[in-house]
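Below sits a lone chain in structure tokens, taken as the form predicted on its own.
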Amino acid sequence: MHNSNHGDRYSAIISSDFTVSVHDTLFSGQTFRWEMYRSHYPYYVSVIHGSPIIIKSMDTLGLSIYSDRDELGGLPLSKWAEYYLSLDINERVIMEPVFRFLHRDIALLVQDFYGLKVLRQDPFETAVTFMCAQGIGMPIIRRQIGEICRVFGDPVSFTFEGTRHTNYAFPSPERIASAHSEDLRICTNNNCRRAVNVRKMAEAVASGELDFRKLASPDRSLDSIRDELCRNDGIGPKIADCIALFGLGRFDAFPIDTHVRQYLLEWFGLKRAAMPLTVNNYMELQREIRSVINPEIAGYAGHLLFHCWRRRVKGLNTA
């Protein structure tokens, strides 16, 4: 990978040696702030760290990533892209030989999605996203998060390949903490309780009571991360695991929702998945699936399985 100046933008060129399915990655239910546009090649637009990010997928030629800055999050653009797209993780080692032997049909299905990358995202944005995501479909989640950014975030305008775009930065914890209840309720699918919980969580982050940098420490156990997150109203074990997996880079976190329960039952025969999802059953299901797949990256593998189940078995569109 190397950087090259592209007019007033910088580009990080990712070699085609890396297999990255951009669409599967960005529209798999882990992030809801990317928009797709089409020119000669499709390109995807979002705002991260307050800057426009454009990912252009060029088939066998690899990826180009553009921004108006040559570094993001304290990293050179190329290194940030490697980090964000988790290029240090080889999906083929997720499904170990013993798994491929014992679950050959599943392994054959999942290998079509090896280019799906689990993103390393901002933990506060991830927390707000999944607190808003409970019990609703992906299109509504996307609309909610877009509205939160439009109402509380700062506009970011830029031109790419002759097209003018205006997107919005994700609002800071301070901005959401000071939000009026009515404005935030409108952005959370008209759910008053959810709006209050999101604001209280933002207040905890703004005050330092909830410190994501400390939670991201590799010395923290997953149980202690989950316990601390679950002290916040509106965050249960599943949302805590989503925050850990997608926002804290804890690829051992394994969120369990309806689709995950379905494939745990159908593909792996875990009878507990058909039982009510109490906290005890949730934790026991995690223990059982970690005996089937690599526990150190169980959540990463779980997201591939989740996406494969939705697409290949349920016939659902991406997020």
Contents of the next structure:
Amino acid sequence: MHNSNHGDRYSAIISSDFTVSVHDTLFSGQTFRWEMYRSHYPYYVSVIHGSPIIIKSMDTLGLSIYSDRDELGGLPLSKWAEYYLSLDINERVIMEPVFRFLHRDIALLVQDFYGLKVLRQDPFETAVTFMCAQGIGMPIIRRQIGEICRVFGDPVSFTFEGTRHTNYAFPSPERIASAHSEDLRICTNNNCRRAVNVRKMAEAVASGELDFRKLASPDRSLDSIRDELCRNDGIGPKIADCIALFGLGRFDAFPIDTHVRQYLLEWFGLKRAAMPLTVNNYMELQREIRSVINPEIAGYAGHLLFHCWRRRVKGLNTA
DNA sequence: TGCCAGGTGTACT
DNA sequence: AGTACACATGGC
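Since the one above is the form predicted on its own, can you give the form predicted together with the DNA too?
Expanding to the full complex; the earlier chain stays at the top.
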């Protein structure tokens, strides 16, 4: 820990044996709250645990993290960053030798995205985010989350390279639970039912009826987590699996969306992926892909494939 | 213009 | 158990 020159007291250097692609990580679509500031090096800024967090990407040197607190989420700043960015997972070895042998062309494509990390994000934020991600494109999803933070989140000001900035924290479950549906609807792409669903889910979290800490228990089965989450209106199997993967640190969860479905058909030849995505087909597709990808990190590998498919095959650059 | 976008709930058969 | 459709809007 030492003083930084960004108006923030604490900083931590995260050294790593391998390069972490901060840009791909924060803008791969799994998180929607990081802003990129350009200077000599790229900086990525968000507000987490009520504190501005600045990540400086240093390419081969590793990462540096700045915050005005010396600990976040009960962890020292550097430990929090290692956890949040899942630096304990080496994505270079999740594609097993058998996979690289059987799917050589895909493994080569995915190699370009080593450094992409699956974040361990806050489960409530993750739940709201993916409830706002039904059948619409990334730009609208990102806008919704930004609006929810701007309208309901606490402003946090900080100085960055001599300029004053204001970002917004993600609002608490209590704050969203007490929101008027009409105010929330303006944030949720004008979708009234989505606003009601998000508010009801926030109420369940605020009342303790929906307890993410219980769900995060490692001995819970993926099926029981999915079933519990699906009791909330607006959360189906796909969003439940997204919450498990990105919000509960369950890297074995394998959400199947429109992009995943496409590469399951095109890359792995799963005929069922061409059929309508009923609950039965959804579960059966998960079973089939787990015979191809190591089930313990199927979701982590799936996110690499997801990102690779969007960027390399679909030519999408939108976060 | 028409189709696709990180799906889900409801109302049918 | 499977199918059709509404939901809302931006991007290509």
